[in-house]
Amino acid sequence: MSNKITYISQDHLITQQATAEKQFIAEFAKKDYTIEAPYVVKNPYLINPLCALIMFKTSEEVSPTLTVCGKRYSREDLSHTFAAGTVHRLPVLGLYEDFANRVIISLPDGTTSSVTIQTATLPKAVCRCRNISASADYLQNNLMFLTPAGKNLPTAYDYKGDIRWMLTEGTMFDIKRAANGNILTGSNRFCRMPYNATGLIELDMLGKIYKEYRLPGNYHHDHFEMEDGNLLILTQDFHTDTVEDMCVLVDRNTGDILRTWDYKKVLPQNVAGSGSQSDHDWFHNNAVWYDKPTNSLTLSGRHQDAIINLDYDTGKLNWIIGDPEGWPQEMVDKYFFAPVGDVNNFDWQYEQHACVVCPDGDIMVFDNGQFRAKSKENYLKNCENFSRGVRYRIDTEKMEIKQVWQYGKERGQDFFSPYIGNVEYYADGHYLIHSGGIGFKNGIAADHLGAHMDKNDPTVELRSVTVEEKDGVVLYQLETEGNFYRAEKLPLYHDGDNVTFGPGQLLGKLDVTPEFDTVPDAEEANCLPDSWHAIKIEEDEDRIVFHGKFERGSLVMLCLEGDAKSHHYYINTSAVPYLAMCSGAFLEKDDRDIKLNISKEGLDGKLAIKIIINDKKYDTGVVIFTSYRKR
């Protein structure tokens, strides 16, 4: 084999979108298109394939309804009316994969039209449904969306475990519904290991983009948008020695970061650790709510075994859910609950996820529970543990706690997940409970999370079960293959017509990537670095990111070397374990594969790229020309 580079440089995706979107309006305007001849553009925002846009004109303002025809009878049927217009832009979402699917456009006048959408078979990344207790009446026009934790793909399930929606792109960490219609989800842009995107999208069912929301701390785990339409982002400072103990306010039209709560202010970080924690990772937050009745925000820390509650105006610490054992003795006086009621039937959460505070004030949680237990010598195997739903009551006044429901404890090892998880509160009784990272080995649960095992073996099972519940009964499961973040029942459709014309936003900033210093002295090599190394250069609008393959210890550094000013940045080939790997999309199969991300902030003019391995400084023969601002 030659020795090769290989340089891709592309548009981001907001850009490919709005090239691809000015094409089909253009097309549009050239006829006058009727609801007997629409014009039909299939995945017009090129990442989800289960979609189309369907768009004509009529003479007068009519409010058109679009239905997707079910694959068996009409009962399974997905239909939408849209708001009266001249002019018509029909989102067409829920077609079948590998399916002549029959779309209906209806007129209140009883003009009808039907148009045949024919799609593909779906990646082989796509996890399957294996099984599925449902119906249709009671999931009614919902899906059940789940997020990737590894290589899937996010995917949405019909009431008969038919995908029905997916995106091409895989999206990070949770999908939330905004006020407006359309969707919050982590960006698929590689950032910064183990699973740091560059920041939070909102896109829409088709799949377009309208903004994303980059920040200098990336973002992880979880969201919230406030009543304002704000939104409080998971983050962390990267010029500290910790992350995942951050939160951040960020101003939903410009990007800005409003305000910042850091957790190092209001706790210790060596004690009380769970199974999993580090001094890097000592807090590990996957989860913010904001409670308006208490103007609090709850945060769920997975390496403390504990989920807090602060004050949103000052920060300060209220309280904290979760076993007391290993805390300083002050701060479980202050702060920690004691259990009351049917305390032989009661359980704290450990290394919990997705923390929910209900209407009443009760919280809710995923109790994982890892390792079950603050001590080394009363550790559970997974075996022997169980993971659950949990609810618990909590009095601010007298510091008690009481366990009121959970779901999840008497399926044993058949529920258990030691990493990643939701729930979600319907009503009082009646609830969404998801184990998302199963994984066997030899038919009994694994001793590695999930995103660390081998998909290829075929002893290795993982898989995915989602439960809803009402008033004890199961209303509704669905396992599917493979590990998913969470699960939100959501519609398809939103009131109002939910696409809207015109190019998306890149807000925010990602932070200049940090600099070495000392560079060491590398003879200049007169050829490519060996193809064994396998350097893939990636470039897109706001940064670069670089890989390759190198063997443990070597000393590696990218150099971007310009006329009046270059820049030198370490690359660590040591081996880095990761306790905690809540989605490993971003994990390569041989740990000797490094990426880095480099911000095209604080870059400018010509930088040619060279990369120095042990003692020789190699010509990667890639140029690259920065002048980046900000949009």
Given for the second form:
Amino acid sequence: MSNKITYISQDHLITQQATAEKQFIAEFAKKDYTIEAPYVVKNPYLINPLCALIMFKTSEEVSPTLTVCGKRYSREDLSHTFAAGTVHRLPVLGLYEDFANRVIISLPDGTTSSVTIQTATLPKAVCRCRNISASADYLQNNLMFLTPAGKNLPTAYDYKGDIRWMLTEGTMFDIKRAANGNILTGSNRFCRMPYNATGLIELDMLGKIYKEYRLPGNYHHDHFEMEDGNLLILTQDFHTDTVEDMCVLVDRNTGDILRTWDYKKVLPQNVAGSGSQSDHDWFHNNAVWYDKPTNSLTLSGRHQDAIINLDYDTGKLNWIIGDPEGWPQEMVDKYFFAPVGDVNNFDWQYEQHACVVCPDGDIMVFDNGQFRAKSKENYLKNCENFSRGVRYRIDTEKMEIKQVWQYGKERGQDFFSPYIGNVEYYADGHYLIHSGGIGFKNGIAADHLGAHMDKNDPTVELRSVTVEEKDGVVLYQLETEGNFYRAEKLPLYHDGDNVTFGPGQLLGKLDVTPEFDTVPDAEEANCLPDSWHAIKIEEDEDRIVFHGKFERGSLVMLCLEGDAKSHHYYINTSAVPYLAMCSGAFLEKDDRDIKLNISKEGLDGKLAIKIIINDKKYDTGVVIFTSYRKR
Amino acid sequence: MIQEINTEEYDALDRSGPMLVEFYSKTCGPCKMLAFVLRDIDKLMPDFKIFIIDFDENNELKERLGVKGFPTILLMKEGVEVSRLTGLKQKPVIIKAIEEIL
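Given the form predicted alone above, I would also like to look at the protein as it appears in the form predicted together with the partner chain.
Following is the full complex, with the preceding chain placed first.
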């Protein structure tokens, strides 16, 4: 037996990256680096091992071209020509892992030089391509970006299935390219179980984070960039009893919340529940889309098997796509559509993800199909079920709906994802369908979500399958290990600034973590807790994350004790069943391992961290000072 | 006044007036915390009747009252359930529920 506490103080990645950037800029300034002998920084922003930054100066203003040579032949080369200048900082993107990558820099006058960049083997958590069917002509300079649904990592694959981009931090949920060329995705910073991250991050392909948009209700599932750059982000209010039922509009420059849509105001919470619904997670909003022609928000609610549309200005409910069974008749009459056309082959969507509004107003969605019925007695088993991409045409005057396309039903359980997934519209007849949550147990579709399955169990197989279909022909299929939340096809480079120097910003704010107003009696233990509890306290600029292992049924409270004021946080040690687990990034193998995030909002001064376990109070010996650096 | 009772004692109770009945389990962390919350409420409202019942040892009673989990708080008046709270709640929530039956 021993007694131990682990304390880790680590700067936010934005701060670490700013420090690293300062150092390599200073190093570059020490010498006159030329195209023949450029300055090369591997993985400059610490989280992308398949990239580098090449810097040099030229006497004349020139526009350099950088080429990452293909592994096999020049057809595979990735090239980009950068804006003219005399000081050049060229992101090198798309390096092969564990390989001596040849990188050529050339100038318009014919001057050429090359450098070799050796990379290492990627981390074990990376999911490999199992099969790919694609051509270089079809994929061109694009990679398929997949975002993790568990402890795997964000990864992008080329036409051969080679990983050419990845992050070593588990950023999560949606990934989209912003109008300025950066990418927007969920932060990897834990805030609340099951999968709520502190906010949304904007980063470039090197992995440099420019902004983190923190939210009091945290970030989950999806976001959407408006024409003016402001961001729609899915969130919730943790000071109410429900979750995943709010959307906010966030100012792109300040991180301030400009507007809030609370779906509790337009929908009843206790009707038409899907098989995964709970009182707490009654709607499970997993997608948002703004449509300019109709000035409306389209939102996917997995736990009501419903896609809803709200007027952007008034927040008023316009319509609902979904099986009307279980909804109040007055709502069915007012908001629901009646199928028309080939009704024999019409299917409603169930527990869907990722709604998209097409340019002509059609609605596309990834229809997971979990349960595929409203009444328990009609639920389909996963092994008899199917998932698909589907496109519906809606007539909001006649309130009629027609299914105009689907892909996936014919593949049955092989393409079945009980959770996650997305569709993309490229043009009429040209779509992406991503079934990212496939899980088999003993060769048949498993009863559990992938995030809850043990991938080390030899009878378990987790898969992600991404398909692109054009005019009914499959032109691309990627099958990988593991489960991936979404797929997005993107080129590595864009025509804007592919890197900008200067420190990133932490915008917005977290909420004040709710406290418990009753403190149980406990005797001072005068020792550290037993090391079995594996107590770990992590601290960064804006939060403290407490980790510990506790037997179920223990009474546990975290106490931050100050001279002027103390703060108390109850820690629930009961097993919590999660019916939805769209990302298992924060899930622990042993459900006795518990973590609690405490925002530094509302904390002030010197605070001693103590922990009550049943009838004993232990002083961890860790003291924090909460005059934290505000940006 | 907080008093632990069993099924027989519950059935024999004079259930006139308002009271709070909590079903708890010895294996439940939230129940342990709730015991301290109820203790504090008892200090604030010493005349209000609070009864606690072991969920695991009073099966017939819990089924009769439709209690499916723990902790569950029943707010009762004249022997009739007026409202119920499930899971751990903080003092203000419980006090508000009590005030509604006073």
